[in-house]
Structure formats: structure tokens, C-alpha cells
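Taking the form predicted alone, here's one chain by itself in C-alpha cells.
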Amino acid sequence: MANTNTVMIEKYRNNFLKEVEANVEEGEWVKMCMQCGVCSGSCPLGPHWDHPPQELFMMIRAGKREAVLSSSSMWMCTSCYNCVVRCPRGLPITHIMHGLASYANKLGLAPKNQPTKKFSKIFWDNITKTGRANELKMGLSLYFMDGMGSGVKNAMANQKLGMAMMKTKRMNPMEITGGHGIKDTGGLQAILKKAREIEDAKLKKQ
């Protein structure tokens, strides 16, 4: 019986679990999940997940590396934090989801045509240039991310929303050429560069 328990413990402490703990934000919390399912029941997009959070955590513990990192599940997280608020054990589920998505993307294993993955890249590219979101550029990028035809349809369907945003000064047509930003964009770029260097160094050690 003792030998059986030892084997079970070693399977639980698999290499992929250690990999997640080392490379994913708050990844060390994965092993604390007790599989209650409150997270998926609290998620507004719960029915649309391929694998809800508690299932992803069990897959990590079972060593299902490729299935987890190629999944579209973590890209479904909208950061509503319902799961975090309601988790009986207080797991930082939202952070883990974004961490898994980021790690999968770095490894080139993330799904290619996931809409929320496209949104994440558009938002990141938008905000890292000036330190602030340019709503007009981001909106246009989102409308046209699947081509000219769908972009025109999206723009026409949302023209009332666009007009409302302009009236409340949430979107300025003049900002298409630049837009407002933080004072020290050079400092921001230096911070981002250093962060990339640290992350790249961590990946090379694996």
C-alpha cells in the first residue's frame, strides 16, 4: 500500500505541474484546487469553455501539457473576477488563466484563430506604444481584424455606439494620427524591454 501511495504522489508531482509553478503567474496555487466547480459555475462564459478552470487544473496535475497549452479555454477569461471572489480556497484563478494564456503564447502553442487571443494582442500593441489606450485605433483594429468585409459590417452595425462615444469625448477622430499618451514613453519602453529580457532568460533556463 505504501508503494502505491508513493507512485500516486509522484504522478501528482509531475513535471508539467512544476513547469506551471515556475512559469505561470500564481501557478503554485493550481495544486490547491479541490474541484468544487464553483469557478465554472460563477463564470459568465462558463458554458463556452472547452475546459473550465477546475478541469484545466486537474489536467495540469495529470501532466496533460499539450492539451492544456493548446486549449482555447484560458483565452475565454474576461477578468470579471467572479471565480476569485467565490472560490472557497481563495485561488487567484483569473491570474492563473492569464498566466497560462501568456505562457502558451510564448511557447507558440496557443490556438491561432482564437478571437480573444486576437483582442489581447490588439490591446497590448495599442497600449504599449503610448502607455494609454487609443480607443479609436483599438476599435478600428477590432472591427477589421477578420478582413475588410467584416470590418465594414462591424463599423456600420456599431455606428450609433461610435457616435455616442464621440459625444461623450470617449473617442476623438483626431486621435487616429497619434492620441494622448503618458509623459515618459521612453521609460515605459525600457521597463517592457527589461521585463522581456527577464522572461526570455527564464525560458532559456528550462
Second form
Amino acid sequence: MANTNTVMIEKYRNNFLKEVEANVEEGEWVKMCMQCGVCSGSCPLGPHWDHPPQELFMMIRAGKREAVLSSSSMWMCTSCYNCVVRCPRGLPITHIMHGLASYANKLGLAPKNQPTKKFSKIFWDNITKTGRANELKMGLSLYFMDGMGSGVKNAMANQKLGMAMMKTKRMNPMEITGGHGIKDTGGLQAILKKAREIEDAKLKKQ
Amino acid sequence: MGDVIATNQSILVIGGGISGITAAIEAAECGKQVILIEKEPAIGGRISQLYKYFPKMCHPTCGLEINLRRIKANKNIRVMTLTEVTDVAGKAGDYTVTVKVAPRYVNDNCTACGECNKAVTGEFDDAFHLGMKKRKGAYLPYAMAYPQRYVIDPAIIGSDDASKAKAACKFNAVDLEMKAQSVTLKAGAIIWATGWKPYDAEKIQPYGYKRYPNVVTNMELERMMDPFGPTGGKILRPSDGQEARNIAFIQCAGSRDKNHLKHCSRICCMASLKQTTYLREKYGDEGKATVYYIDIRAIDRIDDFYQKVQADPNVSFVKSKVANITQNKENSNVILNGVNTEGYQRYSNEHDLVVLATGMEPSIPANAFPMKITINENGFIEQDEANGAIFAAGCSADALDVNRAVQSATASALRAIQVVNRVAGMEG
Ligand SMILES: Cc1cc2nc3c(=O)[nH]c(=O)nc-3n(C[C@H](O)[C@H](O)[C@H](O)COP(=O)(O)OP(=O)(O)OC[C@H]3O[C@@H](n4cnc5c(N)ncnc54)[C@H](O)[C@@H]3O)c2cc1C
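Now that you have shown the form predicted alone, what about the form predicted together with the partner chain?
To see the whole picture, the full complex is given below, headed by that same chain.
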């Protein structure tokens, strides 16, 4: 995989915009940005981004490949869609943010300890096992994301919430043994495997 | 005036704004018979609501007066007010146009003495002042209105006020029995000059127009500057009636935006630049204007104007489309929130008042034309063979400033003249 990065660098030498257009979901929209800034101003997490979306778009155009792909900014997107609704040019900004994050991840350039990235991985591993989210395991994996010590602390702090969820049948303690799933887990795995193959082939073709 | 006979050799002009007035005068001064149709009780259109004109900063009333003189002096023009077109039939050189004339309840005995106005008491929103002021049920549309004749609001017909108005008139000009009538006119060519209307600022949800009192539109600011307007020529905050000295302008408010008007109205940048000079006029060095913009579009020779405003130390520019407006609950100041494109700094700036530079949209919605006509995706009339001898002038053709609207009107007049000349040649 690390190889893919060098392949891409070779291939799109000096033209990061082209690389984004070809490889990032909805990347072909980036050039439509007119730098009005309404997305950045509308983002509820805006103050926490190193580079707001408008700036990321400009950086892509300016060829700042390293800075963009290793940025934690696009991982901050919570998919609230405020920017998409307000963008005067109709850019699917949310999708582009996720596209950039996912592309950076594929190339192995995403920041190592980005919490959203970790969460995404936990969520993905959790839901793809049985085709249904296992709330109990997911909660535990999240609590213990940063190790044993903070895990116990987190679990204690959220005890009340956990109990309430169990009471209202939002979480089942029996899930620890494996939990519920869809009828055809094998079918789901096959679909995901195929999707992965297609994606990998796409990258290899570059 | 008034002797015009509508034939296939006459030109019908629909809309009596600066474009329609210009087209009508140009054609009439070339010897053509012209009928000018206006749906309001007076001609003049939107420019009559402006305080000053960029780029020369003269008063629109001045240009209007010159044009009104030309109309009065020309026997080839007939003006029909309170009139709307309901149907257009026929083809180039041979149109039959049906119009509906609404009752004015005042005939041409009226001397504009104003006694009827004094006699009545009921009050209504004054559309000329964008509802920022009231007027009575017997009124003159605006000081320079042409024709200089009072109007009686249909809302008072049948009420005491109506009888009072009638009783007050010494010239027997109030006629409460007037009815709407349908009239059929012939024309060889039609000039369509129905102009524009301001984009509805309430649709721009994040800017809080109507939610926050100190969010106003650029047209409302023009009205405030009128010495005889709703605020007597002062820029007052609707929240507390205090003078606003620190004023923000938001460009492209509802323009160049796929959620609103897709097009650029071209004039809003110049209108805001002009309005920053109103602040200087009012307050000298005590006023402060901040213009929030995506890019300033001051075209060709009016770039000079932009440069002059830029040189004013009391005017600053922030390159940013404001994301949203909130309100300081204590003093009703508006707070503009966004990110500055030059450096990506986040800001929350407080101002006394914010002016939304809203753009122009065609006054007639796409599906409301009384005839078949080619329009573009923004609703403006396109030049098209298929339109026959119906020619658009001014802001019904595009978002234009007065200079360009008048050029467009003159061009349409020439096209219309060519058609009626052809008809004349054939009819001998
Ligand atoms: C805030 C602001 C400030 C501006 N300031 C300036 C400036 O300083 N300088 C400048 O050059 N330009 C300025 N403009 C632009 C200027 O207002 C327009 O260029 C001008 O009004 C165009 O005139 P018009 O005759 O085409 O349209 P309008 O003025 O809209 O006239 C159209 C006329 O047609 C009538 N009408 C509408 N529908 C019908 C119908 N169905 N039947 C009959 N009649 C109808 C209307 O009542 C109206 O009288 C400004 C615009 C804005 C928004």
C-alpha cells in the first residue's frame, strides 16, 4: 500500500488537483469552489479544523499534497451538511471531506492517532462482522481505544448511560458472546470482499 | 398627447420604468406613435425609489424630470397607467393586445391639490416606501409622479373615507363609480420593459431578515436616505430608531447562489459602494462601512469609483461570504460570523446595522407572461427570432444598471421602428 503513494506521486507529478479529481470521491467538484468561505463559517466544528474546507480546496489547487493528505482537518467532519446546504455552488463538501479522508487512509498518509479515524476503524470492524452494530462491543472498544487505564475510567464515567441503554433495550449484555446479525453474514462478507477487490484493482491500475 | 391612434404602425411599450420611458421617447421622437403601458398609477419604476445614481451621484429625480418633460412635449406618446397586458395575439407587424385598466377613481379633472388626501383618515402600507411608511387611501404615488394625479386605493371604496374624498374635491375629479375596463389595442411591434424586483431577502435564512430588526436591504437603505422618506433622510436602526454609524454590507446576498438567484445582478457591488458614500455624506469621518464580498465586480469605467471608495479610510473590505448573522440580545446589534478568505481567520463582527445587497430578479415570473416568449434560465427575456416583434428592454432583458438599461431600451426602440417602418412601407 505504501507503494501506492509513490505511484501516485509519480503519476500526478505536480498536479494534485488532477489526482484528487481522479481518485477522491466527488473530487471533480473541487475546482468549482469560488472561495467564498461560507462553508468554513458554517461549520459547527470550524474552530477546531487546522484548515477549513475552503482552505483545503485552495491547498489542493496549490498542489500542497503532503499538507492536505496528512491533515487531520477532513477527519473533523461530522456530516452535519450545513456547508452543503449553504454552498452557493452546490459542492458536496461533506462527501469530498470523507473522500479525502478515505483516500489519505488508503495511501497510508492519514494522521496516526486521529480519533475519528480510530472510531471509523472500530465501527467498520464491528459492523462488518455480523452486518449489525454490536453496541456493547463498540462501546467497550471505544472506551478502551486509548488503553486499559483510560478505558476503565471511561467505562466508569459512562456507567449510567450504559445502564439506561440496557433498560431501554438499546444495548444487550448478551451481545458480548457474539450478538445479533443479519441472515446471510457470509453473503455480506462476499459483497465486501468483492468491493475491496474492485477498489484495489482501481488503485493498481494507476 | 392623447391623440395617438393604435394601428399596426404603432409601438406598444409595456412598463414605464427608465427603460420603457426611454424606449417610448426615442421611438416617439422618431415620429412613431407610441403607447406606454404601466401597471402602477405613475411611471418612473424603481429608479424613482433611489436616492442617488452611481456613478455620477446625481439624483434620479433630475433625469426623470428631463424625461417627463420630453414625454409631455411629445404628441406621439400616450401613457396608460394602472394598466396590465392580459393577452397578446398576432404576429410581427400585426399584434392585437388586450389590456386591463384598473379604476383610479380619479379622473383627469384632478389638479393634484391634495384636498382628498386631507379629508381621508385610514392608512395603508406605502409600497413606494417599501412598507416602511404609511400613506392614506387617497394619495399621490410619489412627489414627482406622472401623471400628477391622485389615486384612490380600492380598499376604501364603499367606506366613509371614499365619500369624504369625493366631498372634498372641488373639481369633481373623484369618480367612485369607475370600473375596470378591458381595452384592445393594435400594434406593429412591442417593447417589453417590465423591469425587475428585489430578490426576497427573507429567503436567505441564515441572514435573519425579518427575524432581526437591524437587518435591512439595499433598497430600504435607499428609501431611508430620501429626505421625504420614512426616516426623513436619516439612517436609523429599526430596533431603536438610533442612527446607525457602523454599517456592514453583505454582497451577493441571494445572488450567484444555486439556492437563490444563480446570476450576478452586476449592480449590487456598485450599489453598495455608492451607499458607503452615503455614510460619508451623513457622518463625515464618524461613519464606518464594512463591505463583505466574494469579489467586487465594478465593471469597466466604474472601477474608478471602486478605487475612490477603497481609498476612504472609513470603508473596509472583508473578502468573505458571511456565513450567518446573529444578534446581540442586549443592544440588538447584528453580529456577522464567517471566515475571511484572506488568511482564513474566523470573525464575529458586531455592527449597528447590516445592509443585504440583494440582487434583481425579473418582475414577471417565468410562467406569468401573457404571451409566448423565450426566456433564459434566470427568467430574463432572450433575443430570439421566435419572439417576432416583441423586444425586451432594460432589466426585463438582464440585470442592468441604468446606463446599460437605457442602451438596451434604445436598441429595442430601433428594432421596433424597423418593424413598423416595414409595415408602413407595405401599407403605403
Ligand atoms: C439597491 C439598488 C441600487 C441601484 N442603484 C443604481 C444606481 O445608483 N445607478 C444605476 O445606474 N442603477 C442602479 N440600480 C439599477 C436600476 O435600479 C435599474 O437599472 C433600473 O431600475 C432599470 O429600469 P427598468 O425600467 O428596466 O426596470 P424598472 O425600474 O423595474 O421598471 C419597470 C416598470 O415596469 C412596470 N411593470 C412591471 N410589470 C408590469 C406589467 N405586467 N405591466 C405593465 N407594467 C409593468 C413597473 O411597475 C415599473 O414601472 C440599482 C439597483 C438596486 C437594486
